[in-house]
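One chain comes next, on its own, written out as structure tokens in the form predicted alone.
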Amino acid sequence: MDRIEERRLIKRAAKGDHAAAEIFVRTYQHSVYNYILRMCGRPDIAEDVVQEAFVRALTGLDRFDPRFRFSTWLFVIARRVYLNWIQKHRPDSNSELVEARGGPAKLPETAMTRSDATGCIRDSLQAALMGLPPDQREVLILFHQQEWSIRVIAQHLDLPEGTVKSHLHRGRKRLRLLLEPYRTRIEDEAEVLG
């Protein structure tokens, strides 16, 4: 969606046009959900956070700054909603979130279908991501999953670009270490997919 169309839709949605608001939801729901899911590792929390983020964004369109993209603004709102959720549930820290999911992903030892292999790889990656410090995890997700540039991530997180690069480098290095126990099994599953 280009900026002209985006601004036109924002004006319509701000005036109560539900069809315009629905376009924003359909356009960005999947990417915001994936971002939050990778941050917390729990679909139920990700769904709640994304729903709240859209409610806040769509009811607060009068505060939208047109110098920025709607998607960037929405990600900022989703991040704040998620951080507020963490604050509210402080005893349920990220390490406990992984435990609530049943602990780190356990890879089955049986023969796998293509779908099973994809799921196990995804679960292994999520378990490893949850082992990263939140700042490194977020930078990795925004860079690799959302394909944001270093500059955009730095603006989004209000960090110097050098700090973002450092988080990215350290996060990749730690992620490799965290994925090492899964490596052989993931390689076997990749053959199923290949």
The other form holds:
Amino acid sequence: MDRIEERRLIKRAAKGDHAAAEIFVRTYQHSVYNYILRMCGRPDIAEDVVQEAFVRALTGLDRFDPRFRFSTWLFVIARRVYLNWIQKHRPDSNSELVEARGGPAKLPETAMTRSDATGCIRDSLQAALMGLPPDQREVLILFHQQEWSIRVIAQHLDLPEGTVKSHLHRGRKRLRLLLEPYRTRIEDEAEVLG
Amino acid sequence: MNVNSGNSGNGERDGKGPSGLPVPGTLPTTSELRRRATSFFDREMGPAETIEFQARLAEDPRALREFEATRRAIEHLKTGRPAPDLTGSILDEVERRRRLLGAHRHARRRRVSSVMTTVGAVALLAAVFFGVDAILPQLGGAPVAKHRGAPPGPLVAVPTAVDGESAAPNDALALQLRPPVDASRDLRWDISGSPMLVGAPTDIGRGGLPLETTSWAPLGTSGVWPSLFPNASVTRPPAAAMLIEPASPAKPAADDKASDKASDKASDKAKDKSESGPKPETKPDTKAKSPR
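Now that we've seen the form predicted alone, could you pull up the form predicted in complex with its partner chain?
The complete assembly is shown below, putting the previous chain first.
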């Protein structure tokens, strides 16, 4: 979706056009959902946050600044909604974080199918991600999962580019160390996946 | 074989020439490979440099293992979980909130319009009131002076008026305020005529005013004064004088003459009677009471 098309859709959606709003939701819901899911590690919270972020964005389109991309704006809103959720549920969040840091996830003893293997890798990765400091985790997700540039991440997080790079480097190193206990299993699962 | 710790910045020891490109035949160290891996993962490495880096990496198993572990983690990070379709719920919620916002805005607009209507009505009433007030004098309505005071006279007349007032004799002013009192009248008449000084306390009615009673007696002839001052001599006023009403302020001259004549006659009779012998105390006529 180029910028001209995006602005046209935004005008239509701001006037209450359902079809235009639906295009935005279908285009961005997957990326926003995975961003939030990686940040919090819980699908139910990710769904709530994504829904709230879309609703806020689509009901506040008259405040949208056309200098930015809609996706950037949507991610900013989603991040705020997620941070608000953390503020409201701080004790729950901390206890889950402790759980996540508890150690390697228990793997099933039966022979793994392809989906099981994918799930195990995903769980291991999520556990390792939750062991990272939030800023490093977010920078890693935005850079490697969402494939944003360092400049855009720096703007999004209001950080200097050097700090973003530093977070990236340290986050990758730490993630690798956190994944070390899972390494052999991940390699086995990778073989299963072919 | 890590023999080159702290070698950053040294091109030859890093396996790079002065231009920054790797020198052929020299082996980059593990830390150098790590640094180049970082720039590879940061997407800062060009295609040619990437091929050269991967070739060098294959020669260092430890760096290769670290690189592969990191690359695999990032690959897994890229493969996200399939998101549930939230389109319907999101659009429904957007519609619901828009309706709420619309209703809220409509209510606010309605409230503002009602306030504006009220203010307009008040302004219209005020305008009508002042308009009628301005038009009425022309139609012969309420006089202007009643509302706005007398039209101002010339300022020159003010000192003249003040001088005139100050020049007027004080006696004339006093006469205007208080009618002249006959100085020849005996003050005791006024005292005896006052019902407040005689009679029993039980005769006092509401508001401290005396009740109508038939046992009026002139001061000094009955009541408490003789018992308090047994040796005191009191000159009784002439009995006939008690029958004379106080002069009315409307006819001061005629009443004065009449009262003078009456008092003369009464005094003559009283002299005659007093000479003939003591008489019992006469009750004053109720007409002797001063009119209230």
